[in-house]
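Just the one chain here, the form predicted on its own, laid out as structure tokens.
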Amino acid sequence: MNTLLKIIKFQLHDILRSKWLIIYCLFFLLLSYGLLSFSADMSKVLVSLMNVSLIIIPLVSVVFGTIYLYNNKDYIIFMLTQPIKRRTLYLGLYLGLALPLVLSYVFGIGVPILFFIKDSEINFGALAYLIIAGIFQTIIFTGLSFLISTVNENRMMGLGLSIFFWLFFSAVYDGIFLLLLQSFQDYSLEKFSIAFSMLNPIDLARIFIILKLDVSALMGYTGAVFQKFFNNNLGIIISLFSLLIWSLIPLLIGKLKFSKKDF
């Protein structure tokens, strides 16, 4: 445990000096402040923040994480010459990157809202769900980036795969889903749509937030199905549990691959 904490501490010190992390935090800070300045409707602000966050967070997490691990290859090789377990090193590197990204997001979203507490009615429940969803997106796509970097030695191939997975989950996946719904519209697809949406962490996060906001116009097909089959509370629990599974799978597979990798 002491070794893990030391690795995390060193990685935090290294990451916090990165100008990209500062830019990432400032982006959400300015976005949140700007939306709150121009709109008094908190629901619309949260929906706008959700739409932007579910695009930017996965992109930054997966690309930055991939580049980060490739750039630290010499450091990893050096650390492996020390009496340190590989799983400890992997977790230390992972947490050392994921924690600053999470803190930057929470700080960027949360600080402007503190200034507007007196001026608008803030739905703290929906805000908490937005922040939780953003944290899960960071954890999931950072884990995915580490898995990609561990499996692929080629830097360009790894970066290309990272962008591909982001593009697939953020845009292509929904297009395939809509095509399947259109092709098999004569059949009952409610259960299929629930299972299919659980295979996309970005869709899960969107459903998780929208069910809390209870914005029926933005539910979409999968959101409406979740609400119909599970009601709001059970749907939120199921989507949260699915996000937790998504957080663990890339991390555990990546840790297993890292433990067996020949450096």
The other form holds:
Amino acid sequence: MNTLLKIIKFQLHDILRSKWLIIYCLFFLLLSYGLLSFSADMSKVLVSLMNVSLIIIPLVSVVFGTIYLYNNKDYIIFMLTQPIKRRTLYLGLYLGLALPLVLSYVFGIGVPILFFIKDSEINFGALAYLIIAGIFQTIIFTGLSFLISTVNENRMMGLGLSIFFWLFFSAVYDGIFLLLLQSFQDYSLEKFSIAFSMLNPIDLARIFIILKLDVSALMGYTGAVFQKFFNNNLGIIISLFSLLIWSLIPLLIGKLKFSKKDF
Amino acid sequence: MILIKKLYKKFAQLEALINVDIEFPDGALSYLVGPNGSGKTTLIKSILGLVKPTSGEIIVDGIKLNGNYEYKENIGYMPQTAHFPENLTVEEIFKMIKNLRSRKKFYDEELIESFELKKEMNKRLKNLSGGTRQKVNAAIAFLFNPKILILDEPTAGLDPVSSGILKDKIIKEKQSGKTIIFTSHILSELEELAENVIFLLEGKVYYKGSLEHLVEKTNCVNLERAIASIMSGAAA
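If the structure you just shared is the form predicted on its own, then what does the corresponding form predicted in complex with the partner chain look like?
So here's everything in the complex, that chain up top.
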């Protein structure tokens, strides 16, 4: 077995016993179960799940990831004194954290749906999109948290930055965007707003799901522009591609910084 | 053999090591000494590849360090403090380390026996006392029977009995030809065995050579006094 897989395995041993991960999983279980019990309309349930997921997943991933790296600094130093490549360790730590988070999300959302499968018509396509978007949010924000805690020695600073990024992407960004649209409404802003929403991973994930669900009321300005500018399918592909870039860039920068860091 | 040539390391504001030239010969017990903040730990971390030198080079057994990692196969390192993932048990830690270095076929488990770690095996690390963690640390450093042992304050946090056990183990390993580097204040018996004393102060090497020579040179009765005399000389 290669070293990367070994590191991931040790990490899973540790993290799967963490009470926070279990709470995270229970949260999605209860949410999914509750929404399904209250409403028979599957697409309403999916939209509600989407709204909550797109707030909670980035928050938990970025904060959990940052705290995890700071708390395990000594462990990381210890591992670096073993014959292991730095890059391998970084990737192993990253995958070993992102994987359990993804698993508890998929498990939490998925299991109640399996129970309700007979009672309601399930839009499996849209459900798959919701899960893919959730996985991307976990991957992106865990990557971001690793970058933040690798670059910052000070843990308060690192934690503050993590929360700032979450708040920025989930709330402040939309505010700035609306303000810009308002101020420059005399101009054609379509291309600008496409570019602007590609720079926000949470907005991208939202557009990605909404285009599939085809709920025009929830599309928002960026979603509508995406739909108009591309058609639904091309819009989905482009948002998926941008999410992929978002997953790679913080991770790769973090890996580079980690390789050069003094411990 | 570890060769350090013109090693220079600067952190943001601070010059931690200034043109350090040291040789740690094979099979010798070297004692790295110096006050807090003198660069001991930075030096050790540079050898382990944890700290990247600003300039200069380090050669371990003929291999120049440049971010490579294979040479660490031959080094056992005992840090001042080490924490492992909190939710793992002691047994899992040992399994993990063995698994990670699976190329070795022989394990030196003497310290696990003499520290009586067997009865702690099923405890989670977060429930262990500081001293027991330190014993686990020591046992891991010796586990792979490495050619080079680097011990950073090995007896800090150990009770007198355990620190005696560790001392005996170090002496035994030295006799079997290991290269050992340690930093400490209190291992008086080991001091006497040290063939090679390196005194660091503010990132510079102030003295390197045998203990007798140092004691003669400063006309002091023991290492502690000799170092105090060098330090007051350096300050003056």
